[in-house]
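In the form predicted alone, a lone chain appears below as structure tokens.
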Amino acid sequence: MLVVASSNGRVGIGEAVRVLAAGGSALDAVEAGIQPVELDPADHSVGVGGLPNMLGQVELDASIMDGRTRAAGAVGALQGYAHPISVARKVMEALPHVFLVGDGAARFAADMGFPQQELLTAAARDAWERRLRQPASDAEPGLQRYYDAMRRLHERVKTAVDPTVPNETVNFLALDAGGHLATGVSTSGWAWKYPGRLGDSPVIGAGNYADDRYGAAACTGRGELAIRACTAFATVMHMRAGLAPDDACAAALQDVLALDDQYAGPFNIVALDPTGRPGAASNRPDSTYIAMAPGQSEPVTCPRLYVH
């Protein structure tokens, strides 16, 4: 049995060793570990206090999947409600959908009875009109927005890209005392993004995947290069033609690095094979994450393979 997860699932990973411990799935634990990073409003890549779209609204996106059957839920765009990876499983379990995206995500969370919780914290909205106001006329005493004036917000997205901001994501892998597999990533998403846009977070097979049969992958980073290359899927499919975890990540990464993107930055993955066996692969040295097994009282630092 054993858990990985991105770095900043540091605060949930005890929970999922300890759902595992208590002989929970692994579907269990990677909800378990997520949900109190989703809660955590230090953290502005995931969940409540995330970086908002352009709007300054927190838009969510999450997913989840069981290697056991391949089944698969996902929200993106979701607003008002703080567990889009548990919402994602509802998805998985109650409807006979895999996705879905926006005000049906919203209706759909409200009929299963989540609720409904401000996202935007005094911190993120503070982040927000720092990077989006700029001065106003000796006419407007004070600060306006952005967008107040904005013709063409599409041009806005551009010029608002902040590389020192992390476009991050948390991931959770786990394999269970059955041998199953299972992986859950959830996200708020690039910050000042356009409203409605989906990174690789809720896509299965770019930002996520688990198949008992050869291994879990799940990705952090730029999203719409995980899903131009399919990232998540391709890492498992690595693993199928035995590769090990590590190379698997890399090899997947290096199809990434190949892509043509002049908004492209940190990218890392992380995989666990049928057996117990992580890796993971970044584009920047000294990259890690960390990984935690029952018995353990802290989760283990790991390095990642540099890829360059």
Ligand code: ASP
Given for the second form:
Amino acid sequence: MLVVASSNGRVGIGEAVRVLAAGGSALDAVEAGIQPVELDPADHSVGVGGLPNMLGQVELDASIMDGRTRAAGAVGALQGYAHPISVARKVMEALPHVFLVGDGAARFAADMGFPQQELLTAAARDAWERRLRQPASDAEPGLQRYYDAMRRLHERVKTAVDPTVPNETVNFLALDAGGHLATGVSTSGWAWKYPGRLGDSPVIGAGNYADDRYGAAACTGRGELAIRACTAFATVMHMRAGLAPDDACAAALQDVLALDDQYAGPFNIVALDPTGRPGAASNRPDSTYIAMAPGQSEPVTCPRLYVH
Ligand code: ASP
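Rather than the form predicted alone that you just supplied, could I have the structure of the form predicted together with aspartic acid (ASP)?
The complete assembly is shown below, putting the previous chain first.
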């Protein structure tokens, strides 16, 4: 039994391990691990406190996949609900669908009894307002007025992509006592994104994939690249071909880094094979992930293979 997570999963990994130790499934563990991250207002990349889109609306994306059956559920651009990971799981379990977005996802969350709440915190609103007031480029004079930016939203989004803003996402992967794998991913996506934009996190095969036969993988970083390269699925297929998890992540990351993209930034993959061997890769040196098993009191911080 093991849980691995992106580093920002520290607030939830203990809970995920407790679920496994009590006999819970890998699916239960990843959901339980992600929920505290979604509620942490200090994490501006996930759930409550997530940075909003260009209009100041927090739009959340999440997906969950069961490696035992390869069933999956996902929500995208969900507003007003703090636990997109749990809504994604409900999509998987209560509907003959995999993926709901926008108003339909919110309607379904309400139907399922999830409480509605404000997700935009004062700190996230301040960061958004500060960013909006900055000139979109050196050529733009003075203070950019809100309504002016709104008129040219598509242009503004291109220049507002800010590599200094910590765009992250939380990844959780678990292997349970029955030998089953599951993966969960939750994010508020790119700060100041165009409304309705989806990254890789809710897209099965891009940001999340789990298959008991070969392994599980999840990504953080620029989702547009993971969608174009089908990165989580590619990582699992590299494990299917016999690569160790570290090497599978590195091989998939090389394909991501080969893509031409002016907004490319940090990109990370984490994987877990059916024997419980974890691995990870990053295009940033010194990048880490965390792992924890029942019986351990603290997660272990592990280095990601550096690919450049
Ligand atoms: N993968 C996320 C997205 O593209 C963001 C991130 O992890 O940086 O929405």
